[in-house]
Amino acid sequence: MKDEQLDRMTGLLFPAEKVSEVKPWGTGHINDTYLVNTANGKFILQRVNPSVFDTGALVHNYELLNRSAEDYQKMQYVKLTPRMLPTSAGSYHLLDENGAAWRKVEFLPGSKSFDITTDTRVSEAAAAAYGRFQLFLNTLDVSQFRETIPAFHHPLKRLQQFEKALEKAEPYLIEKAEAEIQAVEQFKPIVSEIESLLNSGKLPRRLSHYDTKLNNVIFHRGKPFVIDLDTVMPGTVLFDFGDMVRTFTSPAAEDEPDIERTVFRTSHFEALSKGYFGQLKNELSEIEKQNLLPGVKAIIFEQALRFLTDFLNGNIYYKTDYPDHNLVRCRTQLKLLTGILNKEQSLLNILQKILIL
């Protein structure tokens, strides 16, 4: 980032203030973000990715999301996630002259967030928030919102990409993963299952997060907030129920090389399904109910092939620090879902039990 770019956008979003200080904030590979020291407080300033987003989506579904959440905050007498600033002319995103968005955000002070937690109580009260978030979602029109990232979630595309990558990588890449192709190869009714649901016409199109991650959620003085609302899209809650199975239930890093420490936690699954659907079970419609694990299976897969082929790409996607890395995180997605599917069952009658108190 250009240091007069930076300044110019600084002054623009802070015009009235004194700025004594800016300096790189969080550990994000995707968006620039900054925390900015003012004599009137401390706030974040972001400049959004525009190779990753589509702006001009961003930008509309933020001015309808926003000033919905500050209504619906005041009268439900509950906070949500951070404030995004309004700027001078009452937008929330200014554009510099690259046509990447820039914004100002309330920062918390003293919050922590969690890459990986032993602590269910953790699980359960970041799930919640996010129940308590969707019920928010669900009020309103998801035929105003626009995809800011076209596909995003797409487990048949996903597969498609991989099938094309296979064709084209070279014999060594074939080689070293042979083992995670073989597995691929059995998963792949995953992908027609929860394709054959989103085909059906059945399934409620939703408002969602659609990177229910659990470092998506922070605490400030005990109580989680949502953040990251770049991908709210119209999607589905089996989706952003799977991703917090995907990012709640491993005491593994998902690019721990040693695959044994990958297992899947049934005790974090329950209480993250208990703060999920202790807020929003009511609002499910039975099709939803019925599908959860299909939902999970499909994330967890989805992220899988993701990252197997980038390795057979190449790596020119994620970020990799070594040559086999998408190769390692693949595996954790694999022994994940094996894990999963081994307690299918079990996992059932948790959900269901849920579901009906």
Ligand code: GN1
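Note that the rigid core is defined as the largest set of C-alphas that superpose within 1.5 Å between two forms. Positions refer to the first chain, counted from 1. Bear in mind the structure is a predicted one, so any value in this text is a computation, not a measurement. First, how it differs from the form predicted together with the named molecule.
- Relative to the superposed rigid core, residue 22 undergoes a CA displacement of at least 2 Å between the two forms.
- Once both forms are fitted on their rigid core, the CA atom of residue 106 lies 2 Å or more apart between the two forms.
- When two forms of a protein are overlaid on their rigid core, residues whose CA moves 2 Å or more are considered shifted, and residue 36 is one of them between the two forms.
Same protein, different condition: the form predicted alone was shown, now please give the form predicted together with the named molecule.
Nothing else is written out below except the one chain.
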């Protein structure tokens, strides 16, 4: 069924070209991405998962983003790269009968992204790209944008989802995850801290990227570009910074089974902070600057909760390669979080130095 639909949508999105090959591409956990080889060159084809995304909101946001980026691009360095290619009807998505949105994207030969890096220059450059992207987002009217996933970054809701999953989980899964479940208990105050901040009404509501992983920056001809705008939505910059720290600072993959290999690297924290705040520091409010670490802790804890919840639910959300995959992912997040908690004071010093320079 899935293959038939892929054939059909490929046919609709590539009407004129001769398609010689369609193959899976990339490492996303939610959507399906393909590389399409045609007589007119290579393209990326994507199916946005409709059981995760509010397709209407996503289509709406992309129309706005693409239109605004064209104007912004004329003046600034930020441009939406790779370009989304409009259909013959002029929109950026085509819906199938199940409500999934499909799109065609420019393929950039020779471009690369990094799941992990040992090079602090890569961390600094990728973070600077997110900083420039945020400068662009700051020029847009946040109230015009919709949530493509309701309450997406919401640590309290994620904690409640975990608690619900725990109530219903198979006993053998609970037993396997005993240590992680106990760790969640210990880290719960992180949620209260961010909740009171979010509820204070003092944080500026900003249009945010909300999936600022290292591998969502691609380097093309030496320049970094921010990709994966599916989760661009109203939010807070604290979580974008937090997700960078989560994905830039460990030398090991998010799903590295050897837990000894997940460590927190202060050097990459410093590099990414320099890159990001080098662009953004004059735009941030005091309350944002003062609460960067609560945002980091909350987003890493939230991610640990999301992986653990999915494990307890029987792996229904993230793509997995083996039954314990989500549990392994949860462990790396908890280890990273512990590494950060051990260094909080020195991280505050680094941030202070960068933010006041």
